[in-house]
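Below, in structure tokens: the form predicted alone, a single chain.
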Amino acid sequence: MSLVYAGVCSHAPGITGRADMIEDTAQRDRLYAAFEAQRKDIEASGAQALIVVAAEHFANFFMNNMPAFCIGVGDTHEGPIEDPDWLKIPKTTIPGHKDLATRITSHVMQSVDVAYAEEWKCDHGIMVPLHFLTPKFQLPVIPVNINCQGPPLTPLPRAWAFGKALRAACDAMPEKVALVGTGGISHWPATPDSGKINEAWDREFLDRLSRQDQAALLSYTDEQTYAEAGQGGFEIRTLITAAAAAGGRGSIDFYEPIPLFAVGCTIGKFALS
């Protein structure tokens, strides 16, 4: 049928794992309400499967084998790989869609080199969005990871091309497909600066993203991003991929810096063109 929904969201583990520690419960509730609105938008789209474009956090790959892109093509997936008591998400089996994922992968391969995996372990990068967007795991999930972790990182123009290839693949399928790109913007995970957020940098990036300013989005260098947005800022690749897949202008439905969650929390969606 086609791509019927494209959006972005944050996936920081603190969103679920530290939710009960936050003092500003109204801020947490606003974020959760934005996730719920996104869930309803996906449901209303009639999507029969959900592609989640996330960042590889060494859950499935390490520096001995780090693909630029990988698509999960299994019947099921496992998650979370982290301690469920820490993440506050119980371990479960996530339904996949082997046939659809394989067809999408084959189509993407016509223009972008991509790896695939029949076995997939989901970490917080996928589990946190799923916790909100398909809480009963009734929607088949196709996990996708981009190398945002181990240099040399996937180049931003290739992330854009990957998004275009995913869109073409989805549009060639008879099923209705939703896609969400999930990552942090500025954040410094697992460092002494954890909790630091560069709000001005975030808002500038989100403005470029919502305007579909391809030239500006692809102008970031890894050196600049690291200096201004931390190593977590490398995850802009997942959001850029979602924007490229959508083609239309976006709207940011929620953005607030939440230091306890260690990231500027974001929910947004795009028009499809």
Second form
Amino acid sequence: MSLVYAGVCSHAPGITGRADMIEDTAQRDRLYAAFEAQRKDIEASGAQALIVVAAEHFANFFMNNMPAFCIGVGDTHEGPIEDPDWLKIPKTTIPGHKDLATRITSHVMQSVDVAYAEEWKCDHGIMVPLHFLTPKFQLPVIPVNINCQGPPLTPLPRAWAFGKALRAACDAMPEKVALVGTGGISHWPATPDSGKINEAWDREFLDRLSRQDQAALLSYTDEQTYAEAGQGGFEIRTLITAAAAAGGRGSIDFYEPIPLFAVGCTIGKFALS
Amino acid sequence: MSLYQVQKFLYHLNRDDKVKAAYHSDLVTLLADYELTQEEQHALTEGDVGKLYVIGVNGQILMHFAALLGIEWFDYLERMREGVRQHGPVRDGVYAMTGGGASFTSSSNNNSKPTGAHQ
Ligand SMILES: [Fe+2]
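Right, the form predicted alone is done, so what does the form predicted in complex with its partner chain look like?
Entire complex below, previous chain first.
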């Protein structure tokens, strides 16, 4: 039928893995409630599959063969690759949607040179969102990756074009499809500076995202982002793709910097237009 | 240059349960497939997170490796700082320490002892 939901969320491993170490449990619970509201929104949309536009951390792709974009077209996916005790998410098999994912890939290929993969392992970048958005792993998931890790990275204007292509593909399908872009805004994860968050930068980015300000969103250079938002800021690609897919204004339902979780935790959704 | 090989090994290790099993049973044979300097080989064999961080291993790859080794969160962050103190700044990649070694996690959350593994 079409794209029926588009949103964004965080995926930092601390959100689940370090949840019981947090002092301000009320703050954690507010984040979890926002995730639960997003789950309900997706459920209410009637979505038959969930596209997760992610920024993986070397679960499938390495610098021997790094695609700018890849769509997972397998019947099933596996995850997490990380120690389940560390992430606090057990290893599981996630249902895919081979038929729909293949049709979407064929459609996207008309305008963006996307790779596809019939094998997919999920790291925290997909497992954390799924843990909240389909806790029993019942909703078929179509994983999508944008290279935010191995420079040279996917250019922001291409991430925008990819979002448009995903939207056109979804709208050409008979199924109802939801899409979530998941990435950090400013953060310095997996460095000794973990917990550093540039809240002002985040709020400016989220404002541009919510306003669908394409020119302002695509004007960030990687050098600026690295200096002001850390290497974790490279993941804004996933959020930009989600905005482009949605087309309508965004609303940020939750944003709070949580240093223990190493990111300004964010939940938002877009109008579809 | 062999940083690529170090990361490739850790990439395989982090994502493949069979490689994880071999890591514990026959690390020497496993590492023979990669072109490593002595320094890199030693750091991998010892699970020296601080040295691997300074060598320039991508932080995400290193974080998953530290989790595999069962290193507690604040200990892991401290081992990277200690690596910089001992071996100098990060030599490659985009995961350099930019905060001067300070902790950005509130100290109230940071009361675990920076030693040992969590199990
Ligand atoms: Fe990430």
